[in-house]
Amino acid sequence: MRLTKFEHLEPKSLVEACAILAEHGDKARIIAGGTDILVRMKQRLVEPQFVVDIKRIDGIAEIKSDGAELRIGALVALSDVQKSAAVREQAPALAEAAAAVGATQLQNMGTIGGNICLETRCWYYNQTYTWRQGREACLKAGGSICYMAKASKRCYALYSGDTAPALLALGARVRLVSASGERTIGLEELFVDDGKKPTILNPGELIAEVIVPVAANGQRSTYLKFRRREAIDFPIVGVAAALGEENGVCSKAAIAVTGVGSAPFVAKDSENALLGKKVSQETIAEAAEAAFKQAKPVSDMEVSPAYRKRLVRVLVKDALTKVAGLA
């Protein structure tokens, strides 16, 4: 599949990149690692007239730590995230999530900003142009029907990013920039449970930096992923968990899940099942059951919704057992 013609632009600063995006609007698309956007361009899912290459922008390809926060530039490669001693020590779930993305080649090219903004996927959408002409366009492609849930008025395309749940469990924030200024929001605020537009990013706005609080003493985290193959595949379900204990009682609990809906979600009821209690196999089982009840999968990509829902229970239990040291 060949790419359509486009003009390749290389801004040297965030200010210049934001100005270009503001000028060209929907006609422009950002490219960094290219592992997602180039595939979609070849499938004619997007046909930008301008491709804005941000790889050479200074200042957003570094990992910094001041002892209180990790600041990870949006252009940091996933392979560098997983290799970083600071990330492995202070945010192990993120290092594990970065190591779980695709295969080594994709980790070398893909960036943390791009993985957070990974486009939602669907069997009926992520196909060649010729294949899609055989049926009415779906909601994500500008039509009026969602083939995953035909009675629905919204798109149920699936979000499958690996780093987002780890960052959610770690309480991360993102710094967003555009021609009109910048803002910093909690990562949970970024996502919208709608497959057609899964984030609240405004036109021309991009992630510049990810800010992760350094884990308190005694806090542990992990990321577990279930997929068909050990390399390449997106998660059927991915679960991140962070746990802290004081005097044998749970003082911090955070659980986030990906691969289940059109956005990653935080399992609030699971957290409430643990906080203020002694962490045991019994309370872990309660937390896993709460996550099972909260998960509302619709997509039948690769497995049935019922199987995906059961996997949430299993992975939440496994992740909590691991971080609690009860394996």
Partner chain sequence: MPQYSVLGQRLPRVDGPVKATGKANYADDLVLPGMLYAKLKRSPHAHAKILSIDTSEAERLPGVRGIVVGADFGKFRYGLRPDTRDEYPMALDKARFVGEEVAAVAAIDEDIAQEAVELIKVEYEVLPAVTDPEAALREGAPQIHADKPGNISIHMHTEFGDVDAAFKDADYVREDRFYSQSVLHGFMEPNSLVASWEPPNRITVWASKQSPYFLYRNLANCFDVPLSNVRVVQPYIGGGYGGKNGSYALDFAAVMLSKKTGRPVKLTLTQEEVLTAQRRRHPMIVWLKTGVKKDGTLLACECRIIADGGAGTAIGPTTIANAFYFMNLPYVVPNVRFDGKRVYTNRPVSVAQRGNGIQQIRYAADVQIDMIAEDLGIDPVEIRRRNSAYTGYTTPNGMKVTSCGLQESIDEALKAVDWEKEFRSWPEKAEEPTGRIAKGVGIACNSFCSGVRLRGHNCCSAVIKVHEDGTVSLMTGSTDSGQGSETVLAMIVAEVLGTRIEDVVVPQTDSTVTPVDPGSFGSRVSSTAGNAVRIAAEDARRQLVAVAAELLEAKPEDIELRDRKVFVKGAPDKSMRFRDLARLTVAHGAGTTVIGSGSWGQEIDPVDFEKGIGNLAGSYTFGTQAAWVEVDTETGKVNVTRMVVAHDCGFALNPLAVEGQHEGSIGGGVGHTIYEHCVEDDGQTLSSNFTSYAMPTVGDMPEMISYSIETLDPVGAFGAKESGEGTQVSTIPAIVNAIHNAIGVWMTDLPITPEKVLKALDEQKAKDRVLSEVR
Second form
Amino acid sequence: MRLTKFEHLEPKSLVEACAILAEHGDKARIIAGGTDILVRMKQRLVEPQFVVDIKRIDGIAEIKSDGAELRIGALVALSDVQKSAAVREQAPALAEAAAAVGATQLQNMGTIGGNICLETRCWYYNQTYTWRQGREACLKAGGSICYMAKASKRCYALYSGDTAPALLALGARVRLVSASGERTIGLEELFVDDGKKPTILNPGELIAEVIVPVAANGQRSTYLKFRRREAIDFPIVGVAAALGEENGVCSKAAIAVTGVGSAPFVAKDSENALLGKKVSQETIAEAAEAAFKQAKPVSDMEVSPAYRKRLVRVLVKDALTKVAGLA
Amino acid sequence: MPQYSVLGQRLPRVDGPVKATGKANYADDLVLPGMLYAKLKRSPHAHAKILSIDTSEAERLPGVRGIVVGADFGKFRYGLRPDTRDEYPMALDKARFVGEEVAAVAAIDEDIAQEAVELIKVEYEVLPAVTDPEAALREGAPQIHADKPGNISIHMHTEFGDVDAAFKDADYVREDRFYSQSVLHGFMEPNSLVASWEPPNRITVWASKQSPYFLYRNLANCFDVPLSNVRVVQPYIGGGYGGKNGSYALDFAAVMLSKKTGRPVKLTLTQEEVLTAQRRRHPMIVWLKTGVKKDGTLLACECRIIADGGAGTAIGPTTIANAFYFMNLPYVVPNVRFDGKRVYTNRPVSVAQRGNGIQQIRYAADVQIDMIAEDLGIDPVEIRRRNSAYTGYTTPNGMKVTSCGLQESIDEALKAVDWEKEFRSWPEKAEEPTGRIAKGVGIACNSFCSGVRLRGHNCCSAVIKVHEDGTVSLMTGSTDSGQGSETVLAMIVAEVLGTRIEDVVVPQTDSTVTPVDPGSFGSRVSSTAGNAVRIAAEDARRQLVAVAAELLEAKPEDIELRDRKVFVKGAPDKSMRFRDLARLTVAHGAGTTVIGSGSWGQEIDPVDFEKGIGNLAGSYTFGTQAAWVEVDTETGKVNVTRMVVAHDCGFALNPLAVEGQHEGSIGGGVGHTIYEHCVEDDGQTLSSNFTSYAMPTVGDMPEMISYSIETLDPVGAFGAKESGEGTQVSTIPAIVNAIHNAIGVWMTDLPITPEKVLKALDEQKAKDRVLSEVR
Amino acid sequence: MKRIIELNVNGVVHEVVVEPQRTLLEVLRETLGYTGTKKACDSGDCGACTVIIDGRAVLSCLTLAVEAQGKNIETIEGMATGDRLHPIQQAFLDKGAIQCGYCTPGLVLSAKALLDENPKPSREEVKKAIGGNLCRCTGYVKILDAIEAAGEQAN
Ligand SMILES: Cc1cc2nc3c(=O)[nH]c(=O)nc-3n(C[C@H](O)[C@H](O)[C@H](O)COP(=O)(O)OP(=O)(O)OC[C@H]3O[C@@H](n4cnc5c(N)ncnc54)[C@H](O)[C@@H]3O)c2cc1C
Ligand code: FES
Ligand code: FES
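Just the form predicted on its own so far, so send over the form predicted together with its partner chain.
Below is the entire complex, every chain and molecule, led by the chain shown above.
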């Protein structure tokens, strides 16, 4: 599978990168670890004229910790995320999520920025150019049909990134930069439940760093992933949970789910089922039930929506049981 | 056990160093001067008439050197038997599956070839397609081959004994339906070849083929050149498992492109092309009806199968015949009836894959025997022992068991798993709470053919050339696609000649030089080619011994060859180095170059595709497997944690290689049982890469323990039988039986995905609820 | 646009003219003749093309050649010293971890990256390190044995 021709640009600074991106607009694409975008380029799902390699940019490949926040540069490799002592201690869900991505080589190459921006995926979309000639283009490929939900006007491609739910549960923010300035937003605001374009990133805008508040005392977190095989596979469902307890009651609960819709979602009702209550098998079951209700998967070639929903309940229960130390 | 100096040792493989260092050349690694690169244009439709192919724009693209289409091959068709020649080198009048090859381009590089492929315009008239074999059999279904009405590719109906009477006599009869899904071979090396046409009529191809002589004949016929002018050379082969036996469109296309352009042409498929359009295992629906006595003695079996053959027949007759032949073994069943249909569908062509046809039927039969045991309250081990085949047994249709270590394999497997302690049947455990993770253990037995007697060319041959320094070349047409046969054959030579394995080199198969060989399939190589090599080595030995006898002034029968030396029995002072003997042989008297040769084939009836009468193979292997599983009753995920294999391989010529075969078979079997299936929509394969087509990774594999039972078969070389396929056959039922033992449901629809497990558990709960309400 | 880059493969610096769309796998195999690195899936799914860059196992089919400029690339061809196999290669041979051999170079390099960093890994750590390397022939058991044996030997 050959890549089609493009120009390879290597900005040395964020400012330069932003300028290049602004200049070339939709003709340009960012490449970080390349493990997602190069596959799509080989399949000719994207054929950028300019590939903007951000790996030579200084200062966005390190993890800094000031006691209150972890600042993780967008270029930090997933293997460095999981090896970082600071991340393992203060944001274990994130370390676990990074370790659950694909396989070792992909973790060595893939970056946290790229993982957050992982394109949504679909059995009909993630195919080669030749393969796709057999049928009408789907919504995501510029056509007007969604093969997963044929009656639908929207695209139901799945978001399958592993670190996003962990970061959501940990309350992370992202610092975005572009030629017109920078902004820092909650990660939750980055995503939209639309398979066709799952983030609100403006053209030319890139993630510079991820900011993770350091866990308050007594707060624990975890990430559980259900997949067919022990490696390589994207999550069928992934659940991150963070839990804090004060005076015997739940003072913080954050639960986020990936693999179910076109964006990772925060299970708000589950959180409410726990907050202010004693964390027990019963309240955990209620929280799991709430997540089950909130999950609205569509059909997929691998599993039915009903099964996926059930997995959400099981994984939320398991994750909470684990962080609550009730296992 | 006989004492050998080389055989029976755990020797590392002879091609190990070259493979470990990356120096082994596979087809895609080869480059010839002036070589062009080819790409294929494929049909996007499952069934469509080809109205026109316009290559003009592609031809004008700079760098394009040649284009071929189906019409370039005239009306040539090929297939296993004259009546099954239903495949064209490339689609001619119509395309019969998504991905069927319609045109090919050769260009100065891959990018240009690909661009040109996209410039070729094919006009189709899309026809209704049928992708389900049961639907294909219905009245009014789209007809895939004009000369094969009803979409019947193969139909075999046969019967032995008095089946109806036996069912009447039976105390208990049970009938079940089983399904084995579409599974891909999953070799890591995509199909590839380099082809070179030399005028006026010579063909050389370096092709990734586990059985190169099929291609040799097909190329000779297709291009109308003498066989002596077809040179199929074997590079290293990156796995085959049945998927690199035949001749494929890429082979014909590359040769034709070379002929047209006058340049060597390389054609390597992408893994996507392999996974979506190359061969795959036969999906099979199996209905199995079995009658037994109260004590579990098998009386009769009736089996009906529908195999999805895809759009061509290929080696399909063997698949159906195998399914019949293995309706009974490893057990004794006196009355059998079989009806097997292989049906055309608009899907890629189904062929052999490790266990060809036997796997599907034995999975059904060895699960059903557990079902029957449970229904009758018999221990699953007991029912197997009671019905076990034995040395000297002849099946109703005439298969002769020359050696059988089934009982011993059961003993060995049970010992390894501490069965007495570990196993309690499901009815005994059913009422106990399992907790979330339910654990189970199950067993299954297998039998497999060791060296099938083919129709037409059957024997294997070998030529041995002794170099004057005492080293040896072994020429054989049997190829090593990874299973290690090269090593084992070299060991046989070293054993017979009293040299060391390092002294034996096995050059690549080259059809103009190496003897014709049927190929590496049907678990033939160690036993059949092994015998040919043994005979050739003995021939060489005789010649060497004659010279040694003269030189050492001894009787030939007193000469011994051992550890690179020549000895005279009873005369310790008389000896010489083997290398000196080799040197003197060429110089002594008029001088001779020692060339040993040998051929060997099973002297039995050829496979009977119509009625299944006679002895299919030289000998049969037997084995027992035990599986441990853990089932997560909340997610449905099944983890196979441990597997034990005890296999009667006759004699383990190289135990390291035998273990490797068992472990690989378990790997494939675990994939087949739990992880793998082709996801398709309207005949188009969606699982087009190794992320979506889920072959097991290291973390999905059980711990494995394997034992060899040695029965020293009288037929196979040095008593050896197969070890490459039988184990994959019983992996499936062992796991299915273990899952039943864990959660009480029978999984009869492969693969056993977590979702199916949960569904089965739900149904079981619902049933229990109804039952308890009734009570 | 073609570019001249320097690729340091197994300590030898090669000056090559490449177009930016060329993957490292293509340049290694087709331009430089390092055909020991295998192309099996060409899309990141199988690990056959694994090489080590700056000490880490990566997939050469998803690495642009231009991005490997100036880095240390290790391939299977650089493992043995003369005729002496690297202990990992030797262990693969001795333990029977090689069958068809197509996955072998990638696995050996995944193993090397692991053992260079962690000479005495647990079985679980080995499994994680090679989880992305598919092998259809062996069932992986002997591969695990080989990597563990090589690790023990290095100690
Ligand atoms: C076989 C296989 C298995 C995989 N399994 C998993 C899995 O289990 N879980 C999982 O989460 N992923 C998986 N992946 C996908 C991928 O490897 C990871 O998501 C990886 O983290 C992506 O990071 P990257 O740096 O390689 O991204 P790239 O490919 O470089 O980029 C991904 C996308 O993000 C954009 N981008 C990158 N960086 C930035 C930035 N800083 N700001 C804005 N946009 C940016 C790119 O333009 C591109 O669209 C798998 C991939 C493969 C090939
Ligand atoms: S060839 Fe690169 S991962 Fe398969
Ligand atoms: S040895 Fe053949 S794929 Fe691993």
